[in-house]
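A single chain comes next, written as structure tokens; it is the form predicted alone.
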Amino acid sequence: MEFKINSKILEKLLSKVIPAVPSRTPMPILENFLFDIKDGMLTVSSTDLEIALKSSINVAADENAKMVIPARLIYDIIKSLGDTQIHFKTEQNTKIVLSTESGVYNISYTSPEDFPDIPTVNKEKEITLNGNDLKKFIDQTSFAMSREDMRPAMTGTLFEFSEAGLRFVTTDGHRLVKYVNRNIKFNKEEQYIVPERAISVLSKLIGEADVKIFLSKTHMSFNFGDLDFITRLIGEKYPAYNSVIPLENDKILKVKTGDLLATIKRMMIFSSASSKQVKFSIKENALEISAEDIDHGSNARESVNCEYSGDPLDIGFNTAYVSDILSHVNDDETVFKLHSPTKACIIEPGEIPENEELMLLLMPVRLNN
């Protein structure tokens, strides 16, 4: 088998592949792409048994073939060539052998039977979103995402489809972020649990351009033009997110989400190493907050301009929570909808766009006497 490619354009579609290879794995098989050329047609294919990735590409070939072939060995190969036309051309000896004007390189390759089978999603349920749109609902939510296991359903990114709109929500149980955009509208509500690595990856995959996905009871596909992105889904019930979410959260806090930020950054640098505790001593018109760090000896407070006019409030929470949270608030002004030190907190942009809802919940922490 024989075929010709240029470097660059394959370059270009190994690295849309590669980040479905794994780095450790106790399956060798899976640190290889597959390499299956058909009809002139040349797929390359690569899983974790988690995620896979397969793009493809035109190439003059004079016959169909299947291969193994190791991913970041022939990844770093064609990087290094530069912009240049390639030769492959198989061997009886299970040898690939890769053609220059000034080298030869050769590559075993072996056979494609070992090589998982990349799951198929029915293209019956079909959505499109604006890729811009995705990108900003993956990255409002993501970070909250639970890293424990104990709990499978918490570990991914619930997409939760509806007549009201497309809400995605995580949660690690001490804080939750609902994303809403009420422009997407479902027939009938459906929910899908995609895991924090194939979010993680998505990420980085979305570009401008609009992006399909197809569902089913176990996967999710994302089609990106010459690339398909196929992820298992988690299939756990997702916590009933709604019945932890306050309504009587009355007393109503106002900042600038900037200059908060600022005060909880140089905060975490004097709350304690185990509890990460910071207070929000809160009266009218008046925030001081202010940590302290008892095994070192330090301790710190700052006033920030605030807008509140309910009854003074003492409460305490996580520095590196509220950092996250704030880090999301895409707005200059937040909004903290609070009810007593230890009922959650409800947390809002001052302003959001139309026909959107961005919601975050974080739960106080007990103040130390």
Contents of the next structure:
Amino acid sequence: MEFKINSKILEKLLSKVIPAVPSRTPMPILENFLFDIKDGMLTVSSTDLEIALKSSINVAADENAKMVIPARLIYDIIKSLGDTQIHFKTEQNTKIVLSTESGVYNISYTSPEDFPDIPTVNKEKEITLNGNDLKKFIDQTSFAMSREDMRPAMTGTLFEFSEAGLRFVTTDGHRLVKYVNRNIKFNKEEQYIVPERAISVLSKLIGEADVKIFLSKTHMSFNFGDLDFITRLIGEKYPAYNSVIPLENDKILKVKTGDLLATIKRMMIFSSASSKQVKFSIKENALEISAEDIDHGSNARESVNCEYSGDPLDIGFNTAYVSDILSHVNDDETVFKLHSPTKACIIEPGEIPENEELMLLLMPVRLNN
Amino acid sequence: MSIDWSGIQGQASAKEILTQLVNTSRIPHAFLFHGPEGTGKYYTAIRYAQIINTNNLTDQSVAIHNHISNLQEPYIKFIIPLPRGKNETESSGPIEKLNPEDIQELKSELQEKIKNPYYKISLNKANIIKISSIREINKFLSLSYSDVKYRCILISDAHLMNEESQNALLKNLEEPPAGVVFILLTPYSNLLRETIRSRCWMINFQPLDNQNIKKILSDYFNVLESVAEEVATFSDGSVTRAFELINNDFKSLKEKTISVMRFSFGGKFHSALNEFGSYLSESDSDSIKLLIKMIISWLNDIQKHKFKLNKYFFDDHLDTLDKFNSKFPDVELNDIIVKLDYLSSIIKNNINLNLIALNIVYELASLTKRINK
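Can I have the other form now, the form predicted together with the partner chain, not the form predicted alone?
Full assembly next; the chain just shown is listed first.
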């Protein structure tokens, strides 16, 4: 079997597929690419058994072949070749010979039987999303995924399809993010939980182009035109997140997002390392934010301009969480909907594009005086 | 339905129980394979995983068979004790912080185990099953795998899970998701928590007989038949032990045992200690245990010879046994065996090996009244 290909084109192809190759694994087979040459089409795939990537390109090969090639080795050599024509040729069913004008590189390959199957997802359930939209959803929500394994469902992002729109939900038990796009409707209510690793790889792959998503019970596949990304889903039930969203929060606090975020960043310096607590003292049109580190005898206090008309209220938060949430509000104005110092607080952007909804929920911490 | 257990030597009752379970298609979700090292627990577990996954399935069964033989996820998740990496923290993955040499060692040991199911994996400094490995199981179980019939979680040396790891395992062991089978392998099931044991279907593995040991040694370890024949008697029915004896140069070990005893019984303490000295200089602390074990086997032979039993460890030294028994007809062997056992057990406390040697020589000499205690 032999074919010719430009090194830059091959490099581009391999660089798309390499993110799914695990860097440390006791299973040597996963450190390889699967090269599948079939009817003038070269398909390269990689997998770590949780996620898989697959991309194809046209080549003029004289016969079909399937082989397993060490991923790092071939990627590194192709990358360092510069812009040149590479001649691929297999020899004695064990070696692949890459030759350029000036060099010859021999790489041994193994047979494809042991390479794990790359799952294919049934094309029955399909939706198309704009690349920018999908990227925005992921950027807005992924920070709140749980890192603890105790409740596996919460370590992923929930994709919830419904008649009311497509919802993205993440939570770690302290905060919850819900992002809704009402433009994308689905006639049935369905939930899919995508694992954290898939989300982080996915966010790097998404470009401007439309993304086709195929759904099955066990897998979700994202098609980016020339690249397929397939991930296994978390097979657990997502917690009933709607029941923790309070409805009776009637005290509305409006602040400038940038001002508050800057203040919170300064408070992070003063809040104690163990509790990371920051206190919001809210009175009519006056917000005072303070933090204290008892161990070091230091404290700080700042006033922030705001609009507020309810009863005075003192409420404590974890500075790191407030800072995370404010960085994801994406609007000049932030609205806090409060009820009492022990009830969950809802944070929303002042303005949001039509047919979208962003809700961030944050649990307060108990103030210790 | 008959089931193919070919290649797995002995263990008739374990095979029978597993066959029955497959035939009644009631697959318990957790097993505890319990029995001495090197008796085929791992091999049986792998074969069982293949059987339950390919039962009543024809088209993909060869592929699945191979995946399982190669220890591939998702069919098999193989958990073994691992060394601790540098700067490893609570949140690190089990192999995330290992250095490249450790990973390389791990890979080659796994390859060896895949090739030879009776091989014993031994990794440097791997003396615990890490909590992160157990957490990884939990993560693996949370993923949706309804396209796979059975996922087997194989935990080798399960007794090396510490308290924390065992607790982390409990929840999933009790109610795993559908299509998951836990198989715990251990020679020391009493070191596991009662709560773990009570959740598992216990299957006992017996020591193998000499024929089986010989067959395994020649089939899987390429050991010459004559050597296999000789070692099998001393192996306690364990392939691992037999292989250990071969690695420690069984022939010379046997000769050393005889000469140490001959000198000790004869009161030639200096020569006996010299023999010990030369043996110790070329072997590590574990191999003196082998020597002690050999001596105990010899004493065992004396006892048997007294009662005219016919099966001996040292059957090529029958005349010596005969001579010993006629010369010293009423020696008390129980005490000395207990003492030797004790000496063998304190080696792990980093005791001076020459001191052990001295003790052994004097204990033996006291048998023939060369010294009075």
